[in-house]
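As a starting point, one isolated chain is supplied in structure tokens, in the form predicted in complex with the RNA.
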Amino acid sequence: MKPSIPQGTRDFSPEQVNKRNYIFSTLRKVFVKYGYQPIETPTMEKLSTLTGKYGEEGDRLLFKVLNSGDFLKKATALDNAKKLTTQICDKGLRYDLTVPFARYVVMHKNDITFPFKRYQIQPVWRGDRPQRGRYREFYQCDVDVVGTNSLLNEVELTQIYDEGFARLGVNVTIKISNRKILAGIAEVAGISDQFMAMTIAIDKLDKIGIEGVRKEMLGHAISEESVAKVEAILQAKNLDNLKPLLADSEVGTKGCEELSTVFNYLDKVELTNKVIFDITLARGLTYYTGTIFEVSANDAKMGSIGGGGRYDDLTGIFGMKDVPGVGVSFGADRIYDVMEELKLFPDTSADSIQVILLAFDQESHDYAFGALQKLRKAAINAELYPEPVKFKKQMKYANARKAPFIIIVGEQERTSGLLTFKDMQSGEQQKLDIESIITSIKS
């Protein structure tokens, strides 16, 4: 039998966990030096947790676990796959981040301080069909703040974006729009019943141009002179031509205020990246209310390597009323893509072996066993070839761990106890004894 992994899911080599562990404790930092804290929550979730929140794509896209047992002694619905489901699966695969976030906010409130800043980081499950950029399993490094209006927190999301990408060394530009304006556009409009046929429509502009845009509102059984009216909006390039065409929607016009008071403060914070507003940002997930992020690499081709935004009232349908939220994610894969792409790991290597002892004979083994246990002592990555075989062999393996320096152990070595030291990279060696050898190494 040939083994094989699932669809869209993939094994890491030790070169990638590092360079994962790379983008990982990088951002962790970040999140850290803005005052948040971590938590995880189980791969699996209650479907009734996840069913729901993504809209009708998303729930497709729901991994769902068979329930153990007798699982057909409850089903009925033999001849109806997706009625069948709910009968014979209570659990589900996180899908996201924040959903699950919103469960434990609510069972945890009595323990939490409000507001909650918590940051996670942790694989999510979708059962997409993968391409380039899209995995069926991906990590995705949150952050969010709940209990809270203020607009600052936005700038402050805002801000870690900002410096996450700045200090992994990617260039990105950080879309910033609102979901009221969107709505407020659907009410001048008069097509707020259609709200997300149009947002979706909207989305696509810069893909598919005004023409593609018109043409997937006209299909959607949007009038003419609806259509028209959006069209004209969205000519306004920025937020002081935008305010006066949504003056008569009050959600529109709250829209622009929240918009221009995040904006004004970011005029005040340092930032290395372009952050621009961007109407034609629209975000697929039904939950967010309020402002929206996206974010984007200026040097690959990519989707989008983020993306985030508030949530007025995600712990409402778990039974908590005016928790409001916001919050950002890292598409750690995503990044990691456009990372390698556009060579931007720095070297691991330091992480990695910095010694290899290599022995002739058994006796000499013994004897570096001896030395071995003093180099790590002195807090060197070491090892010792685990048997005294053939010396090519143990050479090849030390040249293939990529190792800087080995320590040669015959007996010659044993005898003088002046051990052969070998610089890999310029192959050179000299006989040291083990002091002066960890000195070297340190320095």
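Alternative state: the form predicted on its own, after the form predicted in complex with the RNA:
Single chain only below; no partners, no other molecules.
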């Protein structure tokens, strides 16, 4: 059998894992700075928790987990594919971290203090067609706050985006809009009953262009007249241009007011990255109700590397009404690809091996083992080649591991207590005792 992994998943080498951990640790520091607390949820959720929360297209991308046991005896008697699915699958891999978070809030409502601010760094799974920047298994780094309607949360999340990407060295544009504005556009165009079809079409504008959006809306039986009204409103360049166009829509006007409040606060904040209003921003997920966010990298061709928004009704699905929430997500895997392309990762050698000890014979190996303990006690990442085989083989291993330093131990070294300490980059080597070697490595 030839070994392989599922399409859309990847193995990661030690070097890649160190780089990914750099992203996670950098973002974690920002999240904690703003008062967010960590939680984790299971890889699998009940299908009833996941289905119906992401729209029809999202439901199709859910990975369903086959039940264990002799279920097929019952399943063969069923004549409906949907019934068959519910009979043989009652669990699924989580599609995102937001719906599981809403479920968590409802289940732990007596144990948490509102407003509740959480961050979560875990993998999610989607049955997308794999391509560059789109994987079936990928990590999300989320921050959410529930239990408050305050638009200061939107301002703070914008700051988290700005600071997080600034610390990573990624130059981005943060786009902001509001789902109420989209609802207002649908109302003015007379297609409130086709809101989702319009929204999903607009959300694809960057990929298919305005003509593609027009065709998609017409394909959903939206009239030419309504499509023309939508196109005309989408030409608005800023909120001042947009407000009179939505004056006849109460919900649309409310969306403009909310965004104006957010931008008024942001005018008082010092930001590194550009933050703009983008009327074409839609975000396809059905649970968004207010402000929505999307982040794109300015210096690399990649889809969105972050997104999120307000979801004031999500916990209500699980029986807990009136718990507003808002959050954003950093797409770690796409961020990794962008940083790799732009060579933005710092040297991660501090997370790798710092020194390897090599010994000529068994007595020297035993002596080197004692030196190894002192190195590790001094918090130096060190290892001893496991056996005193041919020195050439040991050196080949040290070179392959890219160890910055090696320590060589033979009869002369163990007799004198002065070990041969070699800098692998410069080639310089000197005789030092173990204490001096520790000082040298640390400096």
